[in-house]
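Only one chain is included here, represented as structure tokens and corresponding to the form predicted on its own.
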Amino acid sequence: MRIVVTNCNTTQEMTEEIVRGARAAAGPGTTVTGLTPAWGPESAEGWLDSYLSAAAVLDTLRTYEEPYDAVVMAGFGEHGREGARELVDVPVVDITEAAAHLACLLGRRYGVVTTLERSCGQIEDSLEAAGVGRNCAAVVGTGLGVLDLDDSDRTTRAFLVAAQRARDAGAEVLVLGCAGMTGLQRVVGEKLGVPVVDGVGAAVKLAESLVSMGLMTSRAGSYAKPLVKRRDWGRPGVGRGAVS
């Protein structure tokens, strides 16, 4: 089985970390390939980054020519999953949905610990769209940017503080709210005394299950194949604004 994992940003080091987590979760016989968009934000933190990231990830999948059996979208709360389901002919599993669905099997209410507070509303909207928002007790930020997560000691400390806030809000299960946090569940799980779900691992296992059961994205309605028409995907240097 071949699973493609798409990073939502252009930082290659983060892709490599995500792939390590995905391979640790994958079963025997599953190969994992990480894809890094050639363009887009270096980290996705906010609405602008998210929409830009979604287009870049879709462009990456559109132009990737090697065969694969499933896609894992490794951007927590980021846009694009619905478009990817229209675009490709294999199951697409978003780490946000995957983590939340598994968390709902482990406790009545879950909490998400993420990076910056500015991402919390976006994650809440993503969970609502996936139909699992009602079980979310809280989405709490650590105050760390995505690119700050390479400092493991600092990340662990910040996660534990934010996790307590989620616990105080009623969370019985915790979810890692960023693909860059992959692996942290092993460090903090015992200290917190509650299950901690990693979205990358959850998405890989769900993708494997869908493929092994022969299940594909429904084409009856919402995820029907895109209409045949001309689509201009943009050219470098054309239409650039002043936002950087």
Contents of the next structure:
There are 6 protein chains.
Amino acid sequence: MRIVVTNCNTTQEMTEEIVRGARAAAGPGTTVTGLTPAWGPESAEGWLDSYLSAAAVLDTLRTYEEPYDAVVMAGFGEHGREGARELVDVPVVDITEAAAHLACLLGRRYGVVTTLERSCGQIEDSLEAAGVGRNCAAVVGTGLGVLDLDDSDRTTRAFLVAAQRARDAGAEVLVLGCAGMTGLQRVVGEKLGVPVVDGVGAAVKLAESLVSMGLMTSRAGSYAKPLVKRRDWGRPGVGRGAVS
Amino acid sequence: MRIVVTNCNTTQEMTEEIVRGARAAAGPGTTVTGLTPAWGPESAEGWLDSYLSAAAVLDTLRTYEEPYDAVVMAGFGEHGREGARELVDVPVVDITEAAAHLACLLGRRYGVVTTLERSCGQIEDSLEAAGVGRNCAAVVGTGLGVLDLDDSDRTTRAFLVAAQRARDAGAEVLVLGCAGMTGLQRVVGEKLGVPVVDGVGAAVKLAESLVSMGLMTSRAGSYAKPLVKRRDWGRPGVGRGAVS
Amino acid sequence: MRIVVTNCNTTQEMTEEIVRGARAAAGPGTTVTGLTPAWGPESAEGWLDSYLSAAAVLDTLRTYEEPYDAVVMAGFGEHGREGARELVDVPVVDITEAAAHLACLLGRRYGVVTTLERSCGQIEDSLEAAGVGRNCAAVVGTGLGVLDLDDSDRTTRAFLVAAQRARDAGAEVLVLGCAGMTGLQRVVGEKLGVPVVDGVGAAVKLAESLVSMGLMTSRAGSYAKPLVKRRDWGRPGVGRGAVS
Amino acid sequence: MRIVVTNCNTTQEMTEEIVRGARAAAGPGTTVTGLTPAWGPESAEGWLDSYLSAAAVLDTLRTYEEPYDAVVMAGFGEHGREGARELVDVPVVDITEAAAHLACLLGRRYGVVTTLERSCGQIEDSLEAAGVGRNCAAVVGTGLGVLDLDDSDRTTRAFLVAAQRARDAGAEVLVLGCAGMTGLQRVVGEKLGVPVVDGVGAAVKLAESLVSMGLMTSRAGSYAKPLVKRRDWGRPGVGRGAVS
Amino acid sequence: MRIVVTNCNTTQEMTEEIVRGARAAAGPGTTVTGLTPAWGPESAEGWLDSYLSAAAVLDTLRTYEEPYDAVVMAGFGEHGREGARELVDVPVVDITEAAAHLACLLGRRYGVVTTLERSCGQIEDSLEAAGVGRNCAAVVGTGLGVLDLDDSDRTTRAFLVAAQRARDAGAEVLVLGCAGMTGLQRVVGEKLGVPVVDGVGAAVKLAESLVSMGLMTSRAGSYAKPLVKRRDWGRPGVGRGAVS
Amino acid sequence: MRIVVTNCNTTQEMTEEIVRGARAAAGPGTTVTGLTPAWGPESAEGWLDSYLSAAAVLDTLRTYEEPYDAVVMAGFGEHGREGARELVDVPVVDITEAAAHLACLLGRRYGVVTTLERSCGQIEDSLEAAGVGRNCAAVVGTGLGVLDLDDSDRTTRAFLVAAQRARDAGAEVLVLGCAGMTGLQRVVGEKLGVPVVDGVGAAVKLAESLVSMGLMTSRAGSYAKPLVKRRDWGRPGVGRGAVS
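What I would like now is the form predicted in complex with a further copy of the same chain, since the data block earlier showed the form predicted on its own; can you produce it?
First the chain shown before, then all remaining chains and molecules of the complex.
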């Protein structure tokens, strides 16, 4: 099975880290290919970045020509999920919803620990729209930017502080609220004594599950194929093309 | 990986059918063992049956001594899920929630088609508690009892009629609302032109996902291990009888 | 009028305490009979206990042959309510919902003070399903087990501490969150300066109200009579044992 | 026990009918006194009437000098409930909430059948604020005005038609949505085959329950006693007085 | 354009303050007329006052004979809004909803800072019914009575303390929760560094918007014209009249 | 006052139509400038188009260098709103939320009539996130594409049919669910006998209101200014620039 994992930003190192996490979760026989958008923000932190990222990720999928069986969208709380479901003919799983779906199976309430406080609202809205917001006890920020996560000691310390706030709000399970946190789940899980779900791994497993069951996105209603029309993907003279 | 699938009733034939469905979904290297409660209702249809079934299934798990890596509870809309999470040290996935989790990934709204109308309320409550009720557009009954599902032509016809009501309510994806419907997904999916999710298969895939990621039920809060105390699982020497 | 009060556990002393509370609330001409399940947990603390208790209580009602006019189910936050409504032909009132119904009449928001934190989630779900969760400001645990409540000084102290947390969350009325707290309402009410509702008394009054108005459980839809079928209520000759 | 029942309009005949219904429900030893506002609308149909009625009913209670143990407010969906809780030192029960509280005990979902469609919104809001809106499946109008209810055949026919719409929406129990329908419950209940709850009787039983349990409205927070200040209850020169 | 602003209490000085605030917000060509009820409470603090105020304000509008194009109801969290929509043929805007509507445009979550804690519940209910409660993070009291607001230093200090609680709850925008706070928005906004919305000004702008767009209250359903009937607006012999 | 109105698609004729609608609503002294994205979809119909549109509109605002006082985003149900609030230093109003805010003032429930059924879900989510979804009774499609609206007779007929479905669902006020419907409100309003709100006009009035009150988007929390970082707005070599 071939899974394409799309980074939501243009930072190649982060794509590589995400792919490492995805491969660690993938089953035997699953190959993982990482895609880095050719444009967009170097990191997605806030709504402006998120909408720019959504278009860039959709453009990346639109122009990727190798065959694949499923898409994992690796932007935690970022937009674009529903558009990808319209665009491609294979299952699409976003790491935000994926982590929440598995977290719901492990405790009565879960919490999300993410990067900057400014991202909490987007994540809340994304969980709500995905239909898994009901059992989310809290979304808490660590105050660290996406590109500040490379210092894993600092990230771990900040995560543990934020995690306690989520626990106090009733969370029995925690979710890593950024693709850049992939790999952190084991160490913080041991320190916290609660399960910690990594969205990248969760999305890979859910994508494998859908593919192996032969389930595809519904074309009835919301996620019908995009209509054939003129669309310009970037300034005139470039990135032009029609979905058909 | 060893998955134990618990039927919610005492009908051995149904356990076998469920096991067939579970094995069809299981990945290579996963073994599926079916357990049939030694007591409880011959079919679970309504709240009385559901609570009797919950205790019987927990007793079955409590006294099952072979090793296993995960539990799939195969009673659609039946109780017991949270109790099993307290009881065993491995992940527990209920087919009701499992089908809904995957359905949420395939369309904006999903619908459930089940057996008797009397079961719809239990299913709605079960989805709500599991945290995936938000995107459920409708739970619709076919009017067929659990043990009437063996006539697959009649079941298919009844399913298609009920499915249309769910579609009219906004469902873009459908869920088989009874473990006894396992296997029906392909034929009704083709006729309806929308994805149809089988809870048994979905639960097997989610259980495999949790196990392969090393995720366990949280012991913090709701699902702490049961306290050590005196519990009697049925009255000595009696307990047989039919309500009429 | 004859009211049957079912304890949710096998501890006879607790049944007697509950019956005392029920009789203190009962009107002239109402007789109260307490039933102690012949099997089940010695105390209900958590989901496993609750489901075991539900089946045992239903079995107790199923096999009780004296005539009665209403049932009061005296397990706070425990399961079984809807099953009893299917089973018997008289009104059934659960102390969880009963306390909440009366509390809603006394203040804009109410809070529940219960035993162990692990029980809070069950209570929240029970209130929600009963349709009275909207005005519940908080469900707070005292950290005391069900069988630890006999030391009434300690219970009172723990109740007052937990009650303050509920008040801080907006509760204007408090509910005793365990049948074993029956009798505590007067002393804690005076100390707190807010009304405190005892579920056992509340359920007795609501049961008397329904009976005197000639109202019965609806048989249309959810609570239709159980279907006639084979049900085994416990495994012949066995079922004893403690989880440890 | 002395219960005061306040009509929400100035129509004396309706007060008498409500008192008949209240007495039919009252227990031995309960006396019922009906109060008709000296001002306000001759019938409450819509928001303007409801707010005028609320002030007139509060003025009626404010100036009623006989002793009593509880108040039943007999305006279905009309305003004033919370103000009366501030004003008087005894329990206050509104027939809207009372009917819903009992209906929740009789089925999983209930429906309300009322007079004019224009009143449905007020009733929905009143149930929601009272904390019992969650299990309300529908509020349906008969198209009959409050003062048109005296033709009981026509009212019965209109009720049955509207009731079917509530049943189709999932209602398993019905509520008489106007104090003027008191007495109708038996005949329509038999024809419909579901329990039908009369709010006047329900409120009397709940008021008796609160009084017999010694429960009073909480003074902590929302329903603290009104502050002492200048209030004019009608045009200058009349109805003047201060609550103190 | 002629806007009538109704004070919710009988304190003339407060009407004048409200009119000053309204005129400061009004566009060129808009005239503002303040109305002080001839009866009702000298200040509205709690439910009793609010219902009395609602009737008095409706009576004031009913008997005001000058022409006007819109009504602004200047009681924050007070009742009457829907009744005025039935009564008059021009748009009606309540300052509670108006402030919330604009606040929703300025941040993801807003908070309200009001007078006494006892008023918080009414405000929450009013926002919910108006359809703008979803993004309200908190309603917080300052502990100051309506007629204590004239000491603007004390009011400012109390507002800042309460505002911090709303900010901690997630509010990104604040609302002045009393008409008597009009004028405070600039100073507290600067100190807090967040936008602060004054309901009086907001309601004037929304009323101007509706009028200039030619939009009127819908007569279909909830806000149909009041039926012609006998209504007494105060004790017999005075305030009598029929809406027709 | 200078208001910039952004079309969500690249169709110049539609921008002109929107500007006509905006100018018709604008007050004296308000100038309206229409912006057409240099890239994006020729019409926004579905999630893929919506995300592409969001990025293109943000790029358009980012690179527009004339001074202005407020932004009106004229894509009904389209994304981008929150990103624009981060990006610009003046108030931003989206026509979706604007229409709903005014509709809430005119009736108890409102409905939206839009173009293709596939857009209904986006609109529902947009209203929910904006905090005004609670009183939305229905979002109904006409089956007409955005670029099919020029045949106003056909559009009117389709609108009336869809409007009836919204009315049947309880809508007392209707909203034009596409910027391309601007101008239709008068004719359909007369035929339907209910107020019909045009989002373009509504957004202009709300933008004018915010500006005249001196209210700006909160920078505390969700809508803080975008961080300074590398962002590519389209394929490498073009559209490059950093927000700072």
